[in-house]
Amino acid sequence: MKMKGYAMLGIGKTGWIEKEVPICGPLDAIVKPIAVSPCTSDIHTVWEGAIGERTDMILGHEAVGEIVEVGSLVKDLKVGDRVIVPAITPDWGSLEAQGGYAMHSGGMLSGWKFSNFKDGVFAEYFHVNEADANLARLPSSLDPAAAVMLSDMVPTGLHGAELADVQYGDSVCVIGIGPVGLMSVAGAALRGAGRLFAVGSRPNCIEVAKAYGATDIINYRYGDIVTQIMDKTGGKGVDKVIVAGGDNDTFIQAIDMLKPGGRIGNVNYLGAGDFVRIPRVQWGCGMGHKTIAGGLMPGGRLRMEKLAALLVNGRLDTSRLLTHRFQGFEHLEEALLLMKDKPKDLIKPVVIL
């Protein structure tokens, strides 16, 4: 049986194909999307080639859906359940997984499946490795629009959290207030940051910043960041710094406005360039203490299980950055260059199905 679904055809180059439904595996699941969400990755992977060529592979991995097959050794999912779908599926018997890296099970990356080597979620019928491990049942009460945002943006911005190791009363800066910054601002303050610099221009992604506990706005418009937050520090800098924007040299200004003994963590995917810049006397000429941790977003069902109840208990409010709605698989694709263009009132898209 043939379905449809919008994909890469080549570096630069997206449209609607048709291919086969995937087949379902014992372990596995067959999800019917229910609402969908294009991501900057995906852009960054067909405008820039940040992965390499990818030749009509199906789009998407932000999606809630609707199982319509298991295979025969699924316990604990059936048709007709409701899921959110994690944009990162590990394959949890892997060695990585057993290291506690999941999300690089199989080589560096690679529990991100969907829209990488394997077919997204931008298409009638998607395939999910592993259903039990990987799909967590989507609550009731939860708008699927907004719960969509379980799959990439609400896991990807916490981790930044994590990766910087925010603590109770720590100055912590969020380089970048897109969706997933705005969730990292999220997350560092449900963490306990006591000072809260959100860096960013747009006026809707700064009103949004300061809902989710940003105290302070840093505009990149009206300087340079190192020297605003060097200002309002009293030149102490800030004690961890979260990246979710910015290009390569960004690091530059991360571990300039860094205190010795801070950490940054970056969630941020840089598409192009073949290297990242740090400054040498800033970093302690390599002894300040001054550590950078990277990470691709934790996978899996407990994640999800526990980042949706932090909406189910009105802990977080994911609807904020929702700023597009469209109703229908033929918008997939203008949602899809919203987020290539990025228009001033843009935070998120969201296409219900």
Ligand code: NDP
Given for the second form:
Amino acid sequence: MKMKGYAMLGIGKTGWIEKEVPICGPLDAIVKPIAVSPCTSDIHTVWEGAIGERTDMILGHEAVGEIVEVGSLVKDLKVGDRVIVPAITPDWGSLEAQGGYAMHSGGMLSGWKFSNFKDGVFAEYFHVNEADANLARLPSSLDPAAAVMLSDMVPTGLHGAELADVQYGDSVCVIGIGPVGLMSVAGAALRGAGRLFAVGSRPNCIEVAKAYGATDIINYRYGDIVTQIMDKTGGKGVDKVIVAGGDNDTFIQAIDMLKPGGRIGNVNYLGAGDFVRIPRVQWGCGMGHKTIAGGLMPGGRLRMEKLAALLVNGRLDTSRLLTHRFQGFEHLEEALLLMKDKPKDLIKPVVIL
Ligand code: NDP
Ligand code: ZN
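Target state, the form predicted together with this ligand; input state, the form predicted on its own:
Following is the full complex, with the preceding chain placed first.
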């Protein structure tokens, strides 16, 4: 049987294609999307060629959907279940997963399969490996559009706060307040940050950052962000930095504004260039105890269920991210191009199917 999908045709090129409906393995599921959202990562992949050439690969890795087929060894999930689909779907029996880094199962970043190593979710149907371990039931109280933020924005943004190891009362700077950084702001606040700086420029993102708990806004268009942070902290800097925007040179600023003993959590996808530079003196000539941690979001059903509990119990409201709602498959292209062009009023588009 054939299906339609919106694909990367090659670097810099996208379009609709037809493919065979994927085949369900014994541990797997075939899912029909209910709501999907494009990601800035799709833009790095297509227009920066960040992961190399891909031909006719269906895009998208953020979805909630309904199961239409399960493999013979799937125990918990069944046809008709509505599920949250994490962007990262590891192989749970791998050694990397046993070592605690399931997102790198099968090799670095290889837990990221949708729209990387296999067709993504911008299709009439898509395949999910190890369904019982990777899919979480969609709580009935959640709006599917708000719940689609659980695929990637919530786990990635909150992982930034984990990587930076935000502790009660820490001063934290979140660099970048697109949808990922906004979830890092929310994550840092949930973990008990004291003073919480948010770096961005779009007015609607700034408003939402304040709603999620930012105490100070730093506009990078108004001058060097390190100078602005130092001015506001009496020259001390911050305990933790979360990087969710900017470019390779953002690390220079992050290290510079960090106190000795501080930690940087990076979730930004560095889509171009060969090196990240570390400023020698600001890094304490190698002895400053300034740690850089960078990571792909963890996947997995348990994690998804726990993050969904934040929404169900009113601790996190992802609907604030949704600035553009579309109805119908045919709007996928428009939604993706919004992510590419980033108009000023955009935070995140969602397409309901
Ligand atoms: P956006 O493009 O929406 O947001 C980027 C943010 O960075 C904006 O707030 C922007 O400000 C700000 N910014 C841009 N340039 C600078 C600069 N020079 N200095 C400081 N801030 C700057 O991106 P998303 O929130 O959608 O995604 C963020 C990153 O996370 C992307 O690279 C994405 O690919 C990656 N990602 C990583 C994942 C992971 O698992 N690690 C998963 C999903 C995404 P302005 O207000 O002016 O727009
Ligand atoms: Zn993504």
